[in-house]
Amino acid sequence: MTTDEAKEIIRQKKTTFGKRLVILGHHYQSDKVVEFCDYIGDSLELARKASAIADAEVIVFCGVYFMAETASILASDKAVYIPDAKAGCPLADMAEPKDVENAWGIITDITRSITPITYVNSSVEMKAFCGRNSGVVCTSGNAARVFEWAFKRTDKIIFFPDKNLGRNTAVSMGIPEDMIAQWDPSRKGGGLDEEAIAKAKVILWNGWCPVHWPGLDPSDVGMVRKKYPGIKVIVHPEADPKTVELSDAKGSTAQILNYVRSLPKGTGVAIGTEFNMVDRVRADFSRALNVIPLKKVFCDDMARITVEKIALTLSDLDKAHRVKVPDKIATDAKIALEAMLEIS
């Protein structure tokens, strides 16, 4: 199937399914996936897209796994598809279920004022953990309102998988560095003893994403202001907290967006987040401002989706892949995903 096959079958599908069908993409997305989309947006953005839909029936999610299942949970009465089941994230994956049981088993010994949080960039069995506990998930743009939450109600939070994501928004609310600890489920106990537990406000997991960290690094600031003087930057929260310190700001993805239109006409910018993005922000704001990547990172899992994938899932959904959650762990996550949509 050439791509101009492909994209005359997404057209004619569309028009057959008129309302029935809804199509959500991430900004990560290719601008040839982008083109099919009914809504795009970030990770809060189309969760709360995924709750509200009414008309449609069947929903194509071009993204990770991770997101479709946040539809599927959301949208129940609606039949979730992702065109390829494989465009995982490294950065979920990271927090492995056992683990965090493991962690949460021998923290809770030592206080049960605690919160746990996961990133919504995380596995539904991690949601639903969150779920069965009093927790809630965030995401990068409503984190410090999440933590917030948190705090009115325990002394602590554990957060997971994003270390750098956890960090930034602490360090943001003005909570001291060694009130921050962090879990490395590679070591015993986490390599925290009881005194550090104790002592600590937010225990962060040891997790990152390869997009953000290390792919965009302190240097690159540097870099950037170097050849272009006066540059304003901003950076993904997911990014570590020194590139984050020498940005003039940080944000989800809708945000950074907000922030873009908000400069003055004939400012630069570097924006620090996946390419596909920033190219569409450039092409969108070429007129009025001079944007550009800090650093040109790709999201593998992201490309995983494409025109010609679409049109296979919707040429044949009896052979696509539906994105289905079992019963139990979609009903403790939802639970985590409400709290977190009512927070926002």
Contents of the next structure:
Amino acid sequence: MTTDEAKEIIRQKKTTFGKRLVILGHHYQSDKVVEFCDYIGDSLELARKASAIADAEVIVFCGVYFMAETASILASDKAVYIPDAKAGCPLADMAEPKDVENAWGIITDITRSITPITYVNSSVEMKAFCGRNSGVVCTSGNAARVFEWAFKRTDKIIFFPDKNLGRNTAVSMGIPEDMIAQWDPSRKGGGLDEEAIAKAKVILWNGWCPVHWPGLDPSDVGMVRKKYPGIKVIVHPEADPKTVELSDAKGSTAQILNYVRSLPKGTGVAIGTEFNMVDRVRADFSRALNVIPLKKVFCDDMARITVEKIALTLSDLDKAHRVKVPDKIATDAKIALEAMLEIS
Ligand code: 13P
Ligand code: SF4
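Mind pulling up the form predicted together with 1,3-dihydroxyacetonephosphate next to the form predicted alone we just looked at?
Entire complex below, previous chain first.
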């Protein structure tokens, strides 16, 4: 199938399905895919949208698997499809439920005043774990609000799986470095002794997004500032804390877009996140701003979604990949997801 044929099929299917079909897409999707999305957003906006869609029966999710899973849990009366089931997220796989249960057992023997929070970029089992243990999900767009909510309930937080988002959020809330500990699941007792666990306000899991870390290096910020004096720099909070510290701002993909919109005409801005999004922002704002990538970084998993695969999905839903989460896991995960939506 050629790209033009695929586009024609999608157009026809969208007409046939009408309001029964909604195509959701993440900001990291290619322009070709974005052209057919009814709604584009960051993880938080897409979760909200999925939970609020009224008419549709079918959702085609153009993003990575955990996002489609989240949509299927929040829109459980709809059939959610992903055009490529192999579009995973390496970060989401970095917290293994058995390692997490082990850590939880050790830590809760020391203190019960702790809230488990999982980044939405995690497995559905992790979300269910948080649901079962009075915890919550967060995204990069609401992490600080969710942390604040947790600190009103308990003294400590354990945050899975992205150490960088966790540290960047904790630091931005003024939590001192010596009260942030990191649990390394490959080491006995996570590599932490009882004193370190007792002292910590935030315990981070040792996971990371390979697109944002260590790729977006602090030296990249220095280099763009030297080359383009006066340039603004904004990065995604999955980047290294030092990179974030040297930047002017950090934010989710939607927050990055809002930041760019707020800049006065003629400003230069370097964006540290996935290139598909940066390049689209560059094109969309080309008359007003000079937008450059802090560095060109790509998410190969997001790129698995293509117009050809969307066309195949819509052509035969029986053969397409429908995202289904077992009922028990979905029920527990939904508790943690809905807690998040209520907070922010
Ligand atoms: P956002 O929620 O900021 O869109 O981020 C999702 C993601 O996967 C970033 O790598
Ligand atoms: Fe996962 Fe990173 Fe890709 Fe986002 S950019 S989907 S966190 S691998």
